[in-house]
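The chain below stands alone and is given as structure tokens, in the form predicted on its own.
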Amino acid sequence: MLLHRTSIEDHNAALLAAHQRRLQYLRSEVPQVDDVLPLLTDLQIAIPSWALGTGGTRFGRFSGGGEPRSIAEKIEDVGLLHALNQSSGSISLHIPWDVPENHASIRSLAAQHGLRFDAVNSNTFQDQPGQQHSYKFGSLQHVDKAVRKQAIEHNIEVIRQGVELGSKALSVWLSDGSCFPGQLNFRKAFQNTLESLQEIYAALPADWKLWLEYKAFEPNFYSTTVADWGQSYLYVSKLGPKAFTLVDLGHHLPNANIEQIVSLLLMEGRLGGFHFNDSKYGDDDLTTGSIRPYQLFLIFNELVEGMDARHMNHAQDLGWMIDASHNVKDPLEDLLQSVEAIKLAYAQALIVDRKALAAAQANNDVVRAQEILQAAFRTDLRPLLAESRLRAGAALAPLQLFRELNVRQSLIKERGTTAVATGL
């Protein structure tokens, strides 16, 4: 489905007067909002190909219909999101869930929608049809060298696919670990994993990065071979300067101080990027900002401070991507909400009074420090996000326009009620 330019223009015209009133009031309250606009516009959030269909749990999957049945249709859906918000300018593929048959054609289609290809993601946590060796007891850590070799070759193949698409990063998440005490020799598992990663790292093109994701538990429940940020940091430090830690917001034990983790990884130059989502209990993969919006803001507060301290380009030097699974929402509506929440937290972090905060910290003025952060968090910057979209040619209210145009109904009419997204 293509979104006609006139649909956005008519939508914006109807909302423009009210938007300008809200923006004028915001400018009177927060003088620096216009300085924030360019940074806000530049930040693009990658959409994962597996998030465009209905997710599921062990208990069921409830499709809403009209799901994308091919890579081409997934690109069209991300293109639709990007047309609505001008903030979703890239797509991240998971291989072998999404393997292009014609790379040139797929790249051309993406370009037509104003999209590029973000990191490519490998998969050694599932057995695929025709696969010689099983990953039941691990992949890069496996006691059998033949299994490790198979997993290494898969990652190298994913790199090759990414090169054809114009990607610049390989994202690796391993489910390797153990479920019971005594099942695994921790030291040998670490050594096997490191040696496997070293072979993959050696295959990286000169301008590529490797992002190593961690997760505290699941599907293994006694140990995970890359269980936390410290273990990921240990691996990437041993690999070399092109290796970085990837932070998934849902991959931590309860009440972990993610903002402190982010700060330290950034300080050490080993933060690669993010998989954004939200959670109440574990790796819930809920809409970003739907459960812990203040934590999301605090993470961005550390990011802005840390990136500026290292003179980094906010939009380009880290990877920004959503990683969510939608079971009770329209996936496209959920992604629109997540992108909005991410950019809102970023905007709030950008207006933090850094000089005043540094002075409060230097004087151990705990109350003042809290007030400074909460003042930024409680400032309604949604008119600023809307202005950013307006200037970029997007919709003032993307979710509202999505519903006004009956996008899901159009996709169902085009693809059918039983269409199931490839991959997850």
The other form holds:
4 protein chains.
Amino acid sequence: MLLHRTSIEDHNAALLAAHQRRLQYLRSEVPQVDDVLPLLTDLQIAIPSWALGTGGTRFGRFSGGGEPRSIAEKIEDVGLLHALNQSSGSISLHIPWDVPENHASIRSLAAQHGLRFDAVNSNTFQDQPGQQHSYKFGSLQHVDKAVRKQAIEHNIEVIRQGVELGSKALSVWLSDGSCFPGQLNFRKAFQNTLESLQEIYAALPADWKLWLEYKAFEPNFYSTTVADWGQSYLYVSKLGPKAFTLVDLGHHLPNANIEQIVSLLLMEGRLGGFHFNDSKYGDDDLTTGSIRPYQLFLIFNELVEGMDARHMNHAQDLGWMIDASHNVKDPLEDLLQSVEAIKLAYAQALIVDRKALAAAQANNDVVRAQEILQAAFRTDLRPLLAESRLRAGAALAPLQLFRELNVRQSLIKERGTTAVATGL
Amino acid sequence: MLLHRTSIEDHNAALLAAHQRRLQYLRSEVPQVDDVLPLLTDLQIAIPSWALGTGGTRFGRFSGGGEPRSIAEKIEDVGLLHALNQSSGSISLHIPWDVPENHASIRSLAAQHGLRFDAVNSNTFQDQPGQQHSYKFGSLQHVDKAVRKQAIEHNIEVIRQGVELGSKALSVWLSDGSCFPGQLNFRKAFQNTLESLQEIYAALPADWKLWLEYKAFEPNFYSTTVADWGQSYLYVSKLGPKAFTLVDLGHHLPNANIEQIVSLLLMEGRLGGFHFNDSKYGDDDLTTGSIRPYQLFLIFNELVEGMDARHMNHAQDLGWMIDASHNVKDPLEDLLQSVEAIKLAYAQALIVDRKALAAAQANNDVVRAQEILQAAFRTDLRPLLAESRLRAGAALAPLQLFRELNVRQSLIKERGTTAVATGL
Amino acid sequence: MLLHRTSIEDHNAALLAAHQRRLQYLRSEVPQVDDVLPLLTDLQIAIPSWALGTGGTRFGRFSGGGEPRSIAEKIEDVGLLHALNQSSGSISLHIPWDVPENHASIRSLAAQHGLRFDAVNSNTFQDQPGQQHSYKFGSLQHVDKAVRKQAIEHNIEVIRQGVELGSKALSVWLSDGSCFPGQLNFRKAFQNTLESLQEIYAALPADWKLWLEYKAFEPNFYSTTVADWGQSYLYVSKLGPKAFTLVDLGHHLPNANIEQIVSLLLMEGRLGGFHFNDSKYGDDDLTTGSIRPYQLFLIFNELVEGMDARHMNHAQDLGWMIDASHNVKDPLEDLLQSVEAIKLAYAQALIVDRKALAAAQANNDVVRAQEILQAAFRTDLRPLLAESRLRAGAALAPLQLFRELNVRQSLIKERGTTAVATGL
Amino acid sequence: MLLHRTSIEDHNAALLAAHQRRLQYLRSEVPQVDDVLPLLTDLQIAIPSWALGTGGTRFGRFSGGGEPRSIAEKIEDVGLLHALNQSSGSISLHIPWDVPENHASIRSLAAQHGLRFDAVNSNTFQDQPGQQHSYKFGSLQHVDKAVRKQAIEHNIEVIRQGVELGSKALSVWLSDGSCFPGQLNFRKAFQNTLESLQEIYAALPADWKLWLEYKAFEPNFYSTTVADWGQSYLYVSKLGPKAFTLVDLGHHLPNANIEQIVSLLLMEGRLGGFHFNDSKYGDDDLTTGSIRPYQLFLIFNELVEGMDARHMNHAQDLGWMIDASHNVKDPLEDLLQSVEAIKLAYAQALIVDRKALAAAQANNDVVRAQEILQAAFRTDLRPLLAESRLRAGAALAPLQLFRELNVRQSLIKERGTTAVATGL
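Now show me the form predicted in complex with a further copy of the same chain, since the one above was the form predicted on its own.
To see the whole picture, the full complex is given below, headed by that same chain.
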């Protein structure tokens, strides 16, 4: 389904007056609004191809309808999101769920939607039909060299696919680990994994990055071989300058201070990027910002401060992606909510009075430091996000327009109620 | 130290124009603002007498200066807060840290500051000098009847003190529990505690309430005898209609859904009130709203919905109190921040579009339900709080005025740098 | 596959001398060994029909081979386990995964294996093909009465099936809850659920029990409508004397004191039984006793003390069942390990010196109380379990015999490598 | 109080026959018993000087009696423990709680008791009387260079004291961190801390080690500047080859896999040693092995495997120390229980069939790997520990002898009931 330019224009026209009133007020309250706007516009959040259909748990999955049946339809869905918010300008593919048959036509389709290809993702947490060796007991960590070899080759194949598409990063999440004490020799599992990663790293093109994600638990329930930021850091620092740690917000033990981890990885030059989502218990993969919006703001607060200190380009120098599971919501609506929450947190971080904050820190004025952060967080910056969209040609109220246009109903009509996106 | 009426007036005069511009904008965005104002004004948050000095941990305590040296000075401090925000109109005493020598004069002093006495708190988690039996192994749960008797009598004495002061509730927090497996017979500990509580309950005046607080752990590190809401509920439902559960936000296991607990206790008619604070790890006793402001809002969202469903008076029918420890902040500044955060969350809950929310719930429109809650939370309601203060004769910016007037410096001059408030 | 009587006899003959030496030593150390033996023999642990095949996570499933393809084969598998350990004398069916076509023949098959039918389990956490209403937004809690009705009728149908099989309990685990703030009105969800349960309760035969399981989270990740023991207690106490709480060891928030919960539920006469497993992070469904064996012992310590105080029959008066997921182990081997761990913990609890423990508690002798519990836990009671099996006609070393007889290989030959047990 | 040699001899004589019977049985079951004995005897667990008195929480402290009033009495208490179990052959001092006036006499006193001085501990988590700068906002991290300087000099002074006593390690635990978002710039706090540590490191004698402890939270409740093993690793790898990470079992987020951390730190050559204790919720500082004995065994399982792989001397090459708080038990009895639990876990790890385990791991035989670990853990090795003590001249049953000799009563008679050990 393609969104007509006029749909957005009509939608915006109807909301414009109210929007401008709000923006005007915001400008009077937050003088730096106009400095912030271009930064907001630039930040694009990649959409993972597997988040376009309904997700599930081990207990079941309750399908929605109109799910994309092919890479082409996945690109169309992301194109739709991007048309609505001009903030989702890339798609992250997952191999083997999304092996393109014709790279040229896929690239051309993406370009039509204004999309580029973000990191490509490998998969060694499942067995694929016809696969020679099983990953039941791990992949890059496996005690059997033949299994490791197979997993290494798969990752190299993913890089090859990514090169064809114009990706610049390989994202590696390993479920490798163990379910019971005694199952693994932790040291040997680490060393096998490191050696395997080294072979993959050697296959990276010169301008590529490798992002190594960590996760505390699930699907292994006793140990994970890349379990926390410290372990990911150990691997990437041994791999070389193109290797970085990827932070998924849901991959920590209870109560972890994620913003501190982010700050330290930035300091060490080892932060690669993010998988955004939110969670209350474990890797719940809920809509970003739906449970702990203040934590999200605090993370962006560290990012803005730390990236600026290293003279990094906010939009370009880290990977920004959503990784969520839409079990009870329309996936596209859910993604619109997540992107909005991410950019809201970013905007809040951008208006923090950094000079005053640094002064408060230098004086141990804890009360004042809190006031400064809360002032930014409590300011209603939704008009700023709307203005950023307006200028980029997107909708003032993307979710509202999505519903007004009956997008989901159109997709169901086109694709049916029973299609299941690959990987779900 | 007394705050001169003119200090507030001068302060407000200087900020008035900007305030009115903000309020006017808010009125244009949130039509129900004026309906909400009286409710906001009515809500008073009790200040615990022990939160007026610097707190500490088992590792140490870093004193501030100018701490209150007597009940009279504690009342003055709360009076000061109340003058600044007109939202802290009561004080909660702790016996034996605050045994008044002359009830009449203490009541009169409080009245001068516009304060009333909230719940009185008993203490059986410490031994007091000259006490016959030790609470090392518990108080109301103790295997020795003589110890239980002593603890019961202490609680009855606290009620007596409260009657003299005009309190209407006894707040019971028990540290009773065990540090090691085998130390206690859980069932007998429960039954001893219940019998003890029954004796205390029998001594309650007709118009009093008993609030029974629960806590997952600390200072006992294996079991606690009133450890969760379910256990508190068991006790209070056996005690009778004047017994209620008290919820301290920091007293739960990691990731607990506190707002659901609040909703169910309200449903059962057993919610007594709150000890507000915030925390990241355990009972951290941080400034309310400083870590998880969205959770605080969600709790108030349940409170408003649930109290309205039971036709309860928001301000009167539950106990509202802060229970925090100010280890690195000026205690009075910290309390001003907490009260602001509580009333902000309350205001956000009051502007939730309940009709739309009920409709979204009836349609399982999860996306819409989230939008409704987030819309309320993302709205900047600080001007509403300021207006509520203005009308009540308080300061538009209490914390700012506190600093402009050099209140702490005055208190230090008056009381010295080394005074330690009782109980700290 | 049937186990020949002689296989066990030969196996036992070879191990007998060593066993008797160990038992003789144990008798010299633990005089009450012979009193304990009949209790150990009596305790039977029900095997859930869904635990006979390989489990998985939302990320994938790595099949084993030889999984049962029908109820008949599931019964055969449990029969095999029971022949090996004489401790798994019942099977717990799950409807609709296990709808028997011919009750009489299924009962007769079970009887041939010495098995009875434990609690029957309903399923409203998945949609079944052809089902009219979806459980995407809950079942017994659903805002739509028609959905609730369907779920109620399913539960009543499960009771009917259970009656045909000779079951005496309905086990209800509800995944009902919500994934996002605002999705549910907690109070109405509770009340809908209660009304639904009341209708199901009304359909219980006079000699039946209803077990209501609680779970903190998953598959819902914001709230669960029967989330903790307190909530389950609220429901069952409103339902009536045939309703009880079921405790699954993996269904708690981090660090919960499960043994205290067990003790209090016993005290209130509301403990129904257990789903045994072990876990490190969430509902990991690992082999019982593989992660926290001391906690398992402490739970049995409360059970023995509490059941004896209420003059309950250990084997008959509670439900004892495993609920685990075998992702990386042979399911039958895993079940043998779980049953062994459960009975070991039970045996340890049985030899606790209760008189000495009560005396230590009465004197607050915490050190002594710990010594008493640890003495029982540190004693090697494996010979006692072996003796109990020997007397019952089971194998001295069930797991060893399972492997010696190449049971899995036989099952694979018989059933193939790709069969997937229903529900997996 | 000195323990007479004959007291132990009489005690052992009375228990000898039963002991020998148990040992003989154990030898028949576990052939490697005699290989293990010398290793067990060699392992000495250092006793911290601050664990000899009653501990407390921020809520209070319930004194016991007979607490040591001086370093000399602390040494006597450890001497007493060592006489009883010959396993506590060193004491770890804390400066400034234990500043010796006369090093020669203190060394001579220790030597009389067969004790050496383990790591010395610095303290910048409290302010001391007369101290120029406060550590309220941190020490080595502080924004003010003068405060950092003071803290650095304190650490260097601690090294100097340690040199006088014959210590060979400085143990650094920093409470540095923050209580609120915004309080700290994480990066600058890290860099300040690193620079401070570098100055301290530069002052280490050639044969000394620096152990850097990490802790997730408390007494700071938002961030800690050395919060997890990854952060400690970053510091020590930047410091140099004499810097190592110290693991305190209670300093992790919920559910952390400590044994994996231990394995990886060993692999990297950065594990310095341990502070042993146990916990259920946070840094509960309970008796080692009282809550999660299987986890303790799994940690020792990694230690034995990993140290052997690096050809390390178990007793010499890591620091072994208890760090606990005795709130409800007699401190000396508690320490006897902890030492017993530690050595029991060590013994269990020593009898693990490593060859079989390696084979099971190589075959992904998860069931077998679990059986091997559980077989070691379920074996009753108490007679082995007793034999190790017997050979070393200690008591067969130290705790029993402690009570028979009325040690505590003697200490109370000597020291009174109200003495409070320094630092408590």
